[in-house]
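Just one chain is shown here, as structure tokens, and it is the form predicted alone.
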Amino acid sequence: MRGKISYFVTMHRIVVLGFMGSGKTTIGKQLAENLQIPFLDSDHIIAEKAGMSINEIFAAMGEQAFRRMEEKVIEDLSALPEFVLAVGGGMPAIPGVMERLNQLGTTVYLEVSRYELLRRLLKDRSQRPLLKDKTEIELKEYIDQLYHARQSFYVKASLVLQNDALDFQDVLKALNLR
């Protein structure tokens, strides 16, 4: 675990980060769930206002508009007063995001290696239509290719936490919240 170690949530507005496939979903249903708030995931939040998939989004209407799509929905969450919210994997590395995520509430990178990512992923490309057609070695590659370009977004969380083997426990010790 790096981070600030005696670090204490005084505001339920948590914020899990991560590279896809590192626990963000998994981890915060049961922070959420055990400290009775509600669990959010920015992703379902823009394509239940959108009326359509993540997919579709970016067919009909392109990247762009979905970044801003992700930026609206952090302005919305300020009215908020707790959750635990999982941000898709891009959300941090659009420019002044992960700043206002800060802001926001206790973001937590859930830091996994690459070596693991690949396994992960491996296991359950065929439920993620980015990488339902790649091979081992073009998923390699695509994570190796992403995870450096957002790595120095996700290390400004307010707390970072290894999660090659981290259950939600370890997250609740971590923040104090146990």
Second form
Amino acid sequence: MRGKISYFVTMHRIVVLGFMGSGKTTIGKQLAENLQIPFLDSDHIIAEKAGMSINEIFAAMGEQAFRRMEEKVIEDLSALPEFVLAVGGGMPAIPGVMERLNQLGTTVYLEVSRYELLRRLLKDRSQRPLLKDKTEIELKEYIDQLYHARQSFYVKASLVLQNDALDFQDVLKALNLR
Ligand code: S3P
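Let's compare: the form predicted alone is above, so bring in the form predicted together with shikimate-3-phosphate.
Below, the chain from earlier opens the complete complex, with every other chain and molecule after it.
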């Protein structure tokens, strides 16, 4: 019998999700670089398509229109074989979207404590339409509110990683990439 050569090709589609400030872009880019596959960001895809920044989209069209654009991103990506996708913090909380993201690829929730989120977001609010006009106290209350509203969606991810101080090697290990 003649020998048969098999080729095993592993294709990766990884979706990184979590609150604003949870480290999706940083971890997502590192993962994409490590796997040598494209890094995509739902906010960038939407902004590029609309020819406007996320702040401008919220101001001109409102949040509901933005959420519809977020849903459309999933459809647009379903034909792509490989990527690491970081999704905007609110996308997984659109009804039905977590289920669709779980079909799209391996979903990874970067869980960060509210204390750490507040610390990070206080420094970095101006580019975020939902946060930019909030005082420190308002921001703290808003994070608490969002945490309650979104956590139940986020934990539907295939993997939940604590990211207050996550080491990239731990991410690779959790994904069986090391
Ligand atoms: C949002 C998160 C943002 C962006 C928009 C709304 C949210 O993305 O999609 O400002 O509702 O949490 P990041 O989580 O990447 O900051």
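Superpose the two forms; the largest set of C-alphas matching within 1.5 Å is the rigid core. Positions refer to the first chain, counted from 1. None of the values given here were measured: they were computed from a predicted structure.
Asks: Under a superposition restricted to the rigid core, does H148 display a Cα displacement of 2 angstroms or more between the two forms?
Replies: Superposed on the core, H148 moves its C-alpha less than 2 Å between the two forms.
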